[in-house]
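A lone chain, given as C-alpha cells: the form predicted alone.
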Amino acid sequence: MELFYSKEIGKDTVLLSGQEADHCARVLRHKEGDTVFIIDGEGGLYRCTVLSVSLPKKGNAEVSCRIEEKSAGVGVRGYRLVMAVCPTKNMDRYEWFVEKATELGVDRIVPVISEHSIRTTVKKERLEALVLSATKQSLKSCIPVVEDAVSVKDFLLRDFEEGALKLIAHCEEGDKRTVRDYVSASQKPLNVVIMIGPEGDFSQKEIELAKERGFLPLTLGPSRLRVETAALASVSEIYFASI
C-alpha cells in the first residue's frame, strides 16, 4: 500500500498538491477512478477515489480525491517518545538516525546543541522531508515533529509533562541503569524523554543541570557507540518494550 500525505483535507474530499501530487500522478500514474490512501499526519488514514488529475506542463500536478472511508488512530503506539539528540559532525549519520527512528516510532526529534558540539546547525526542512518519507514507507499515519535546534540548557529548562521518564546517556562514572530497567519499573503508558550527547559527550555543567532537572543516568552497555547508534538503540529499546 502506497501512502500519500495531505494537509488539504475537507469533509468529503482531499487535495494532493506539490510533490505528493507529482508522485501520485506522474510517477505512479494514478488516474481518475483509482483508489489511493492518504494520511493526515495525525493518525488519520483515508481511503479515497481519485476524482480528477491535473498535469500542467509547468508546475506541480494536482490530484482531487473523494473520501470513501476514514480510519482514526491508525498506527498509534502505546508510548510517547521524545529523542533529544546532538547533531553529528557527519550529517549523513544524523539523517540516518532520523529516518530509522521514524520507522520504529518516535513522536518528537529535537536537535540539541551541547557545549561540546562540533556541529551547531541543522537543516530542519531536510529532516522533515526524511521524516515524511520514512513515515509513509513504514505505513504510519502519525508524522513525528522535528523541532528547531535548541541548546542543551534551554531544552533541560523546559516544563516536561508530569510523570515523564527522563533519561540522559553520558560517559561519566556512576550508578546507571539500562532503558529496559527503567521501562520495566515505570507506569504505563510510557512517556519517555531521552537525551544523547555529541561525540565529545555532554559537558559536566550540562550533566549536573540534567540531574537537577530530574533526568536519570542511562547506560547503553559496555561498547563505545557512535551518537546515532546510541540514539537508535534507545529508540529500539522503547519500541520492543511496547510490543
The other form holds:
2 protein chains.
Amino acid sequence: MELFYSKEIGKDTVLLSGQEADHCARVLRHKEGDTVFIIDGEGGLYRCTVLSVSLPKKGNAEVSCRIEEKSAGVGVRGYRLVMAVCPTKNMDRYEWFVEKATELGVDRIVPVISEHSIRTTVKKERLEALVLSATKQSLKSCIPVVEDAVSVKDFLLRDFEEGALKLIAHCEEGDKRTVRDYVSASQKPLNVVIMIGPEGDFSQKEIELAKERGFLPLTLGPSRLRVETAALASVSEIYFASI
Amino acid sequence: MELFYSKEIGKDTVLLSGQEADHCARVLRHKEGDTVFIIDGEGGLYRCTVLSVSLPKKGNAEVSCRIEEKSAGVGVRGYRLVMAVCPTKNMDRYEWFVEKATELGVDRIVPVISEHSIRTTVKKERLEALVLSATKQSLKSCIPVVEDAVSVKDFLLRDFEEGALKLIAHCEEGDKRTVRDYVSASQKPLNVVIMIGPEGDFSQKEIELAKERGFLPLTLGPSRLRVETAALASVSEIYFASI
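Alt. form predicted together with another copy of the chain, vs. the form predicted alone above:
What follows is the whole complex; the chain from before opens it.
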C-alpha cells in the first residue's frame, strides 16, 4: 500500500499537490477512478477515489480526490517520545537515525548542539523530507516533527511536561539504569525525552545542568556505540518496552 | 583508543602489515617507542610497544611491535548471536545493518537468499572490511564472522547447536512472541539464531521449513520495519535482554 500526504483536506475532498501529486500522477500514473490512501500527518488516514488529474507540461501535477472513508489514529502509539540527539559529524549517519527512528516510532526529533559538537548545523528540510518518506513507507499516519537545531543548554532550560521521563546518556561515571529499568518504574502512559550526546560526550556543564533539570542518567550497556547507534538503540528500547 | 588488527602474533611480538600497518605508520605516524593496542579478532587484546617501522616507497608499511601485556576476553559478551538476514536491494542499507550489529554485538552474519529475494549476491569482502572497522571502532576484540551467501533453504537444513534459540520474523498470521519473551523463557547462556526475510517476506515453503526445523515465530511489534531496521532491532533486543 502506497501512502500520499496532504494538508489540503476539505469536507469531502483532498487535493494532492507538489511532489506528492507528481509521484501519484507522473510516477505511479494514477488516474480517475483509482483508489489512493492519503495521510494528513496527524493521525488521519483517508481512503480516496481519484476524481481528476492535472498534468501540466511545466510545474507540478495536481490530483483531486473524493474521500470515501476516514480512519483516525492509524499507527498511533501509546507513548510519546522526544529524541534530542547531537548531529553527527557525518550527516549520513544522522539521516540514517532519523529514518529508522521514524520507522520504529518517535514524535519529535530535536538536533541539539553540544559545546563538544563537531557539527553545529543541520539541513532541517532534508531531515523533514526523510521523515515524511519514512512515515509513508512504514504506513504511519503521524509525521514526527523535526525541530530547528538548538543548543543543549537551551533545550535543557525548556519546561517539560509534568511526569515526563527525562533521560540523558553520557559517559561520566555514576549510577545509571537502562531504558527498560526506568520504563518499568514509570507511570503510564509514557512520555519520554532522551538526550544523546556528540562524539566527544556532553560537557561537564551540560551534564550538571541536565541533572539539575531532572534528567536521569541512562546506560546503553557495555558496548561503545556511535551516536546514531546509541540513539536508535534507545528508540528501539522504548518501542519494545511499550509492546 | 585506536585499535589495530593482526593475526601475525608471536610469543613476544606482533607484526602489523597491509592496510593496518599503513594506517598505523603512514596515517597516524606511529614510531618506535609508541604504545599501540592490537586485537587478534578472537578475544585477545595486546598492549604493545612499537619496535620498528618500515615505510617503503612502494607497497604497504610494516610495523613490528613488542607485546607488553595481553588481555583475554575483552568486550566478549555472555551470549552468542547469529543473524541470518536477507540482503537488501540497496546494499547501503545492508551495510548499515552489518556495521551497527557489530557495534551492539553479533557473532556471525549470514546473508541468506530467499525465493523472494530481489538481491541474490553480496560482496563478502566489503562486508568483512566494514565488520573489521566497526569492531575496532567499538573497541571489541572479537571480529564477527561474515559468511558467504547461502539460500534460506540450505541455511535451515544446517544442524544447529542443541538448545539454540531459533527465531524467524515473517509476516504470516499466527501466534508470535517478542525477543524479550523468548529470552526470558530460555536457558542461559543464550545461543540465538534470528532470521530476517527479504522485502517481500519469506516464501510459504521457507516458512514451513523453518517451522519444521524448530524456528519459532518472532514479532517485532506493530511497526512496519524495513529489513535492515527489523534486523537491527532484533540485535538490539538481544543485547539489552542480556545486560
